[in-house]
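Next up: a single chain in structure tokens, the form predicted on its own.
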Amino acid sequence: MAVGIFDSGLGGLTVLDAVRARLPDLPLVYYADSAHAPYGVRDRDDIHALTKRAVEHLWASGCDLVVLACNTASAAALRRMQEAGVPPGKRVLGVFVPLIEALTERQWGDNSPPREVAVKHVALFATPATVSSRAFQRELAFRAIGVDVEAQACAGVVDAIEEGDMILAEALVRSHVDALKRKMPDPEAAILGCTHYPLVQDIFQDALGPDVAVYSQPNLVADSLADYLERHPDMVGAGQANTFLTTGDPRRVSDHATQFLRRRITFEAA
């Protein structure tokens, strides 16, 4: 069986690339709900319904383990799906926790009480839906105390990246960083809370300045997944070749994905 990676669009390909580099023999099925992207402007019930449908499709396709490589889905749907009950033998994981554990310097699975950490002022850049969910702040509170988080909803950035308009994406990133710094002039660290944002990480870093530590998700998620699979080897079976599925137009999505990763990616209809 393969491991499923789900995103509303193409941002999760940054996670897929990091997982492939970390676990080259792991078969993967990538599912892009391109017909309904972006999720970041949808309401919580809509995001939950779409995410649940996609995850169930991946489960039915033989992916017993699914990674939500979408912060909006992780923020709005993951806890609700887990509380409703996951079928026996199935798992769904999000992308917030590895990022927060890196920020707070906690080991994977460290369930000790929250404690003081070195970083006190954190900027969070994410989609409007992720910001409004306050899921990042909730997960952070489980692990750290005394951390001030200032969130900036980065409207338009995902759309610009998905369309390949990097000039617009850069302009939007710099505008959102300026807006954040008006609220928090001197952040010590910045969280890129969307898997699209690694593609413009250098722009975030330049706009924030060299003294701000910028945390991005793909490698952190890949390392956490490797650790999880080492502890749960039963979640990986014989597997098949990597597969790319989309609810959108496969040709159009393939062209954008190829531009996105700078190598040929061929999507099939989900």
Given for the second form:
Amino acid sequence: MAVGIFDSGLGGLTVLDAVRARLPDLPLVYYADSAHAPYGVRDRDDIHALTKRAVEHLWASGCDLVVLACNTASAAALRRMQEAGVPPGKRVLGVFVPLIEALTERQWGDNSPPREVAVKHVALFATPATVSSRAFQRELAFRAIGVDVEAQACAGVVDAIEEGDMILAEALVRSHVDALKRKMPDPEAAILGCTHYPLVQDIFQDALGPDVAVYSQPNLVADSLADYLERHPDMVGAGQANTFLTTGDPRRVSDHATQFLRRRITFEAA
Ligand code: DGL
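What would the structure be for the form predicted together with D-glutamic acid, rather than the form predicted on its own?
Next comes the full complex, and the chain you just saw is listed first.
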């Protein structure tokens, strides 16, 4: 029984860890497309083609349900893949909706018309491709009115994290927060719209200040997945073992993953 979790690299491990804490008995197959990370600087067609290939690999490995634990892939590829149709018995889900439901105080699947919500000024931090897709703003507009979103494309942060260069990652986060604050001096909430960013969440919070509520995805996605599997228990596919696959160098990726999660993670070649 396995569910697939996909990211361009190591960021989706933040989601995997939260899923593991929430659903300890659920076997997971993690797929990191490290050879092609970062996705955030690629164009839409490229991201779609890479994401489709990875998801098909996970489906073929026995995962009936695949979670795109990558906002960039969710923004550029999810809708297109769903509209093109997925094979019978297979599903692919993204990571935006649980976050936006939390921000807009909605229960899962509440499709009532958009309404006013408490939060009015929201900072969005995401990759250049996610920001230019405007997917967050679109999903938000389905649920809330009167929310001012200022987006900051955080170039370089994913690369620095993938390289394990946390000094560079910190400097980049601080400069992106400064840039955001020049456009929106007093955000009430900040969305970390990239699954790599929880690895530097403390730095975002420190740079934003204690009064800004920081929304990050891992726990929200884990809760939403638990809810989904309760309603669709048949979506847990074949396979019993937890597996970590990468298109990059397994040893190097394992070392960086071990450093981030502070437990031994061993990747194999996809
Ligand atoms: N973790 C991915 C996301 O959530 C990073 C994308 C990238 O590779 O640039 O967007």
